[in-house]
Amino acid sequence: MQEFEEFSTLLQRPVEEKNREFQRQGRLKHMISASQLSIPLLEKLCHSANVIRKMSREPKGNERLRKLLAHKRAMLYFTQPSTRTFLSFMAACQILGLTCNEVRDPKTSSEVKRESRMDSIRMFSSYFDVIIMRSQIADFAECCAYLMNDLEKQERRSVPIINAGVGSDEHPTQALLDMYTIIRTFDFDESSESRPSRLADLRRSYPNLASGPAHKTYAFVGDIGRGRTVRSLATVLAQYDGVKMFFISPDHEVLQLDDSLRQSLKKSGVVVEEFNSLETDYQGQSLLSQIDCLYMTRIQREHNSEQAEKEIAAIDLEPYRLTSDRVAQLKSYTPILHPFPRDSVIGEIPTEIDSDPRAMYFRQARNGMWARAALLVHLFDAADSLHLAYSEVMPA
């Protein structure tokens, strides 16, 4: 876009080079891309999320959490429809005591008076300490981060930018909460002091099973080509050793795995396999029986052109729906995830699956609150204060 023309050269650089500009003294300055979520950073954020989760259960813990960032203010600039991401960020801010304001419709802002989006962002940075943004405009969050960096170099006010889903390629905080859910699930209670580990019992049926996200097979089902949640999560998982990824989508060019992600994953050493049905075999066995984590998605019809709508409407989506029989083929520990919303008409996950203990998608959505709170703590360099508060108010 012409509005972002001054940043065009910066946008074309390699990811590693760009990410260096989004860090400060070993921690994040802005959260723009899932590629910023290194394994060591994930471990720190997940640990903080666990601390926040535990403290929130106790009155004294809640009280201390509400004081942690009570001196900060957050702008939630969400001009693309959102329910879970908006509300979980709002809840995360409230847990930590941040004051929140929002703009959810640009028609209620000075953009109707032809103010540029970048001027709006700079105005928000005058009043707030963090800008959490969601937009359908590609590269918007990244350009805002560059604007803040330029202001910082000029010794002017600059605040963190959080990409809460911008454009079609990135949703890094969804990847964060997905990874938090996966890490907790594949912990198999190994870190719990209050109950025995499940891993020993599971190994009776799955002798090679180990805790952690590494050496697992992840299956992504549905709208792979346009799923920014799929792209972001796959990018993070590619860092782990021994990962396989199955991509299961209808035979249509807009729904299938795009070549840029395919090549990126293979370059990282990921084994990538593509299928056009859940009812298929892989290396002589049922595909479903070999999956360690199943990530379902809906067909994103809101992105269809008129022609694509006709073509996709004619596709039989039954091979991409879960049924009780299909769920029964999964391993006993395989979590079923979904970034939501699910399609109540197509029913890629029918409601009868909700009662299955492997159905983790509502817990996954709740985890967004804890994971995003941990991210805010990290961005404001308050992790030490969080852990000190935990040691002071939580029972030994």
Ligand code: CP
Second form
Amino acid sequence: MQEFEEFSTLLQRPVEEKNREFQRQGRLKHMISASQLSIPLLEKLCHSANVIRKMSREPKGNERLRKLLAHKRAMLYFTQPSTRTFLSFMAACQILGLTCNEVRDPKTSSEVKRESRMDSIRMFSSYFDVIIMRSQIADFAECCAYLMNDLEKQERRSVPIINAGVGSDEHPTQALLDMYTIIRTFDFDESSESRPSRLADLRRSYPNLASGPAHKTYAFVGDIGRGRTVRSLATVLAQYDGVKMFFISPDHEVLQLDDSLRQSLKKSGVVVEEFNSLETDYQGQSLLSQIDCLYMTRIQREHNSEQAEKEIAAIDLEPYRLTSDRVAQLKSYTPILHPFPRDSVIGEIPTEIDSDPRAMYFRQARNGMWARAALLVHLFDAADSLHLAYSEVMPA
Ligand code: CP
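Same protein, different state: after the form predicted on its own, show the form predicted in complex with the named molecule.
Below: every chain and molecule of the assembly, starting with the one above.
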């Protein structure tokens, strides 16, 4: 895009080089890519998310949380549709006392008078302390981070940029909340002293089961090729030891795992297996019985070309839908996740599955509020103040 021409050389660089510019003194400066979510950072953010979650249950905790970032203002610049990401960021801001404003329809801004998007961003940075943005334009959030870095070098006002789902291949805060959900699920309440350990109980049926995201099999189902949540989560999970990933999608080039992700996962040591149906055997046993975490996705029809629309309409999607019989084949602890929205017509997860204890998708969406609040605390360097407030107001 011509508007981003001046950043084209920066965009071409290896991810490690770019990520160095999105952090400052070991802390995130901008949240642009899931590759910034290292295991130590995830642990810190999940710990803060737990603290915020616990404090918000108590009136005194809520009151202290609302003072934490009460001096900050957030711009929610969402020009692509969103329910969960927009509302959970707004709720996260409200929990921490930030004041929010929003632009959701660029027709209501001066972009209709041919103001460039980059000028809009610079204007937002004049009035707000963080810009949280969703757009269908690839690389837009990354270019905004470069603009802010340039302004900082010139000793002008610069604010953090958060990518809330930009383009077709990155949704880092969704990966953050997915990981928060996975880490909490695979904690198995080991530290609970008031009841027998759930892990010990589960080990009677699954002797090799261990806590944590490592040494697990993750299955991604549906629109793998165009699922930015799949790409972001798989990139983060690839950091853990002993991870196996199953990708289950229709045999169509736009829906299958793309080669760049396949190669990067294999390079990280992930065992990658691809299938065309949930009803398949793998190494002599049902595929479903071998999954530790199931990540369902919707076929993203909005990205279809005219040609793809016709071809995908002709595909039988039944092999990519959950049924009660299929859920019954899963392990007793396997969480069923979905970034949502789910497709109410295709029904990749029919509503009868919602009451199964393994159906975690509504809890996963709520976790987005805590995880995104933890991210805001981190970006504004307020983690020490959060933990101090926790020790002061929460009963031991
Ligand atoms: N998962 C997700 O990004 O949902 P929304 O599109 O509703 O924000």
